[in-house]
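In the block that follows, a single chain appears as C-alpha cells, in the form predicted alone.
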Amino acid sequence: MTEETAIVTVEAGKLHQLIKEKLMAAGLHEAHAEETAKHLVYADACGIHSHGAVRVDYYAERIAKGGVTIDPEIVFEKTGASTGLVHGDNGVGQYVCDEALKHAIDLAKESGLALVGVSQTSHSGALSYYVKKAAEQGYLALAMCQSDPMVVPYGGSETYFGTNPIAFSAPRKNERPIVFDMATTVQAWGKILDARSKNKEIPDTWAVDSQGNPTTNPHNVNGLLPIAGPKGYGLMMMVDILAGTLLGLPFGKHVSSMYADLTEKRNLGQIYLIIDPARFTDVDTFKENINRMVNELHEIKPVEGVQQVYYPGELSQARYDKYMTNGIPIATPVYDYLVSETIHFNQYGGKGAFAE
C-alpha cells in the first residue's frame, strides 16, 4: 500500500448541499435528493463513512443509467392489523424506506406493533438512520435488509451472502435514544470502499482474496468474512430470509448485484418491526431502566488501556455530535469529486461486487 489518503475537513451544511446538487444533476428529484443527501451526511457524521459521500459517484451512475426509478409509485399496501408491505418501485432506497418507514410507525401507533416490510427498493445506505427517527418518536424499532452476495459462507469458499445488515434502536427519558447498527460480516461492504478511498490497510479478519487467504489490501478484496464464524453467518441467514424470502424477492446468490447493470432495478428487500412500549410496560419506567442500563455499562471497570464502557452506538453519536458541530472529515478525492463539474466517473457499471 502506499501513503494513505488525505483528508478534508467539511462543513455539514456544505456537505449536505453538495451531495444533493449531485444527484440531482443525475437526475433525482428534489424531494428525492434532499432525503437521500440527509442520510449521506448523517452516515458520515456518525463516523459511517461506508456509507456516506463515498457513495455518491456510485449513485449518481445507476441514477444517470436508469437503475433507480426516478418518479417512483410507492403503494402501502396494509396486509393485517400490524402488518403491511411497501411496494418501492425500485424509488431511491433512502427515500422509499424514509416513506416506508412513516406507515410502518403509523401502523405501531394503531396497534403497538407494525411489521412492514419494503418491497423493490434500491441501497437504502445506513440502517440506523431509520431505527432512531423512530425511537425518537417513543418507539423501538428493529430493521434489517438484504444485500447482493459478498459473504463467503463458514466452511466454503464462494459467495452467497449478503454483508446484511440488523439495526436497533431504543429510547430513553431525557436523553437520546440508544442506536447501534451492524453488519453480519466483520465489517461492512462500505468500510472497505471507504479504506479504497483512502488508500487504507485493512485489518486481515475481515476479508479474503480471490484465493480465499486473508487479505489487508482492501484493493484485493474478493470475499466478506461472516461475524463469529457460524454465528454469524446463521444471522444473515436469517436476515434474507425475512428481508427477501418473506417478501417474495430474490434470496442469497440471487439477489442483484450493485454493479453489473446498472441500468437495471435492484429489487432489494427491508424489513422494519416498530414496538410501543406502552402496550407491553410503564413507559417510564421503561426509559428509566434503559437509562439505569446506561449508567451501570459506565460504572464497570474498563480492562487497560480502554478509557470507559461505552453501550453499543454511544462512540457513533458522539461522533456524530462533533463533526455537525466542527465539521466532518471527507477523503480529499471524493471532496474533489463533489465540487466538480462530473456526474460520475463512469466507473461501476459492468463490474463484479468487489468493483474498484
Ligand code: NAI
Contents of the next structure:
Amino acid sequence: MTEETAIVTVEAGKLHQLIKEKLMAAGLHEAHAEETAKHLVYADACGIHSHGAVRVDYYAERIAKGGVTIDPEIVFEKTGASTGLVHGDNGVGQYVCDEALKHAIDLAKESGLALVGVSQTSHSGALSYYVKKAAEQGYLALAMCQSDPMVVPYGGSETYFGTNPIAFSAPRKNERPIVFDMATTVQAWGKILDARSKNKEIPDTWAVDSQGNPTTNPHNVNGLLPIAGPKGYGLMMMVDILAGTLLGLPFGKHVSSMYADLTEKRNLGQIYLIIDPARFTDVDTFKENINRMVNELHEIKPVEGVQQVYYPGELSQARYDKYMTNGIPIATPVYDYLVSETIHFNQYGGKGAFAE
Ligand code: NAI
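Swap state to the form predicted in complex with the named molecule from the form predicted alone:
What follows is the whole complex; the chain from before opens it.
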C-alpha cells in the first residue's frame, strides 16, 4: 500500500455548510440537507469518520439519480397503545429516522414505552445520534437497523446479512448520557471506506477477500466478519428480524445493496425501543446509579498499556467536545470533493457491494 492520505482540519460550522450545500446541489430540500449535515458533522466530530462526510459523495449521487425521494410523505401510523410504524417513503435516512424518533419519544411520553418501526428509509448513518437524543430527554433508548448484505455468516463463504448495528443510550444525573453503538461486524463497512479514503491497512480480523481469506488491504475487501463468530452472527440475525422482517421488509440477502442501482429506493428498516424509566423505578435513583456505575468503572485498575477504563461513548464524547471547538479532521479527498462543484453520476452506481 502507498502512503496514507493527508488530513485537513475543518471548522465544524464550515463542514456543516459544505455538506448541506452539496446535498442541496444534488437535489435535497433545505430542511432535509440541514438535518443530514447535522448528523454527519456529529459523526465526524465523534470520530465516527466512517459515517461522516465520507458518505456525502455517495449520497449525492444517489439523490441526483432519484434513489432517494425528494418530497417524501412521512406518515406515522399508531398501531397500538405503545407501538407504531413510520412510513418513510424512502426520504433521506437521517431526516426520516429523526422524524420517526420524535414520534417514538412522543409515544413513550404517553404510554411509558414505545416500539416504533421505520419502514422504507434510506441509509440512516450513525445510530448513536438517535439514541443519544432520546437519552438527553430522559429516556432509555435502543435502536437497530438493517444494512445491505455484506457479511459472511459464521462458517459461510458467501455474504448474507448486513452489518446490522445496535445502539443503546441511558440518561445520567447532571452528566451526559452513556452511549453504546456498534455494528454487529468486527468493523462497520464505513470503517473500510474510511481506510480506503486514507489508503490505510486494516487488521486481518475485519474482513475477507474474494477467496474468503483474511485481508489487510481495504481495497480487496469482499466480505465482512461478524463479531465473536456465531454470537455476532446471531445478533445480526436478531436485528434483521426486528428491523426488517417484523416490519414486512426484505430480509437477509434480499435487502437492497448500497451500490447496485442508485436509481432504486433502498426500502430499509430501522426500529426504536424508547423506555420512560419513571414507569419502572425512581428516576433520580436510577440516574444516580448509572453515575455510580460509571464512577466504579473509572476506578477499576487498568491493564498495563491502558490509561483508564472508559464507559461506552466516553471517548467519542471527548472527541466531540475537542473537535467541535478546534476543528474536525477530514481526509483530504473528502474535503476536496466537498469544496468542488462536482456531483458524480458514475462513481458508485451499478457496482458490486464492495465497489471502490
Ligand atoms: P466502534 O467499533 O467504533 O465502537 C463500538 C462501541 O465501542 C462504541 O459504543 C464505542 O463508544 C465503544 N468503545 C470504543 N472504544 C472504547 C473504549 N476504549 N472503552 C469503552 N468503549 C469503547 O463502532 P462500529 O462498530 O465501527 O460502528 C461505527 C458506526 O457505524 C456506529 O455509529 C453504527 O451505528 C454505524 N453503522 C451504521 C449502519 C447503518 O446502516 N446505518 C450500519 C453499520 C454501522
